[in-house]
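To begin, one chain is listed below as structure tokens, in the form predicted alone.
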Amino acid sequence: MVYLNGEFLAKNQASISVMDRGFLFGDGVYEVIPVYKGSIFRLQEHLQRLQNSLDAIGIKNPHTNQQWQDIFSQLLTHDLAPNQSLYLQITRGADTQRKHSFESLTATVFVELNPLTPKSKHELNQGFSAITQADFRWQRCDIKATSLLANIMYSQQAKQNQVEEVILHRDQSITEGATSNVFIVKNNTLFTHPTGPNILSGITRDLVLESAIACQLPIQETAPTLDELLSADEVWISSSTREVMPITQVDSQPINQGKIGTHWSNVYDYYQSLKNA
């Protein structure tokens, strides 16, 4: 069951028009949320970062939260799986033709969900592997908008290569991963790249911040360059559903001679606790 444009429906019926600006020009902007047993987490955070993209692009959000509210939680009721991700689109809508200017139209709107499994500890305590690449994507990664041919490329690399992460660089600086924020851990200190234009700031990568000052691990919002990722002292990468995971070889050189940290296993056990508060 999905919704669409204020209907509820099976998945295999829901359609689209071919002039839809979402479809044609990747013109929308989405969000993803997480639902752990069946209750929606930091609902208000998402929909706040929504608001912030549908402004970026010049869309009028066609519901108010409580609306949001609503239809999440309707949805939620045809799938009583105990964890879930909420994905939500809105396009700019579809016009009588393909151009790249556009006239006032009406949104379309479309919300799934899908199933949402979380790595236990004991899998993360593995450790994951990550490449770099050089960050070649626009200057407004800020919005999380639905265009996302670079990040699609990146992504089939991880998976050609069989890692878990493309993480980005600028000028020698980390940005983000294709699908993530990366944070690194070098002499006691969390670093992260700070909030702007180069990433998207993810509502995950706000939890991890608030773990780590919990866990009285002190934080630099300042970007780590690539030797310093390759010397660190422990990797993370962020996102609503990897939650916080440890990479422990980047191109093929072992982090912490591949061994996970101490500091992220404080900051994962005190994740786990908000969402269980």
Ligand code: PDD
The other form holds:
Amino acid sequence: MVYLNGEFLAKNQASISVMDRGFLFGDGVYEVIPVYKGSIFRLQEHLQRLQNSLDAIGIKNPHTNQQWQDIFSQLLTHDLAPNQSLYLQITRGADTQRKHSFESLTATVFVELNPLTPKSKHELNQGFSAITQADFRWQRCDIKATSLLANIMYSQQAKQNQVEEVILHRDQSITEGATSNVFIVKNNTLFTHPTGPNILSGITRDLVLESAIACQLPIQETAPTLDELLSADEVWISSSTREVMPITQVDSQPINQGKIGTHWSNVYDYYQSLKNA
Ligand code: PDD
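Which structure goes with the form predicted in complex with this ligand, now that we have seen the form predicted alone?
And the full complex, kicking off with our chain again.
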């Protein structure tokens, strides 16, 4: 069951116009929201970021927060899997002719549920690998836009290299991952790129910072350099679907001799307690 423009339909019954600007241009925004034991995690924060993305590209929010919540609740009554992720996408809608500039159109709204299977601590304790690449994306990475060509290219590279993530750097500063935010621990301080146009302001990023503070780990929103990444005591990535994951190898070099860090373990446990709160 999916939601499309006011209707709840079987996925194979849902279709949109070939003139939809989402299809023609990737002219739209999206959100991915985790649902744990049927309860939507940090819904208000996701809806606020959705509003920010819509405002940035000049699409009127088609629904109030209450309407969004009603759509999500209806979908969730059809699917009782314990952990899921809500995918919602709004495109500018369909015009009669393809042109870059736009008129006022009726937005296309699509929502679906996907299975969510966060890794257990036991699985995470193995550690994960990443590679680094120059960040050639545009400078509005704060908009959660459906046009994700650069992120797709990086993610495919991660797959081909059999690593968990591609970590991006701009002018030697670590921005974020292809689909995650990036943190390092150095000398018992947690560093991550500040929010702004060069990164997506992750909802999980905020929760990781909140968890670090609760675990008495000082935080500094300063981008680590590439050298600092490679010589870090710990490297983590975060996202709504992956939570907070330890990276123990970057560009084939072990981080902290390939060992999982204690700060990650503490922050991971605190993050789990927020989910269950
Ligand atoms: N992506 N940075 C980028 C480029 C991302 O694509 C994501 C998440 C994040 C983390 O944001 P959050 O913590 O709010 O999930 C950071 C989602 C999961 C996706 O595209 O599927």
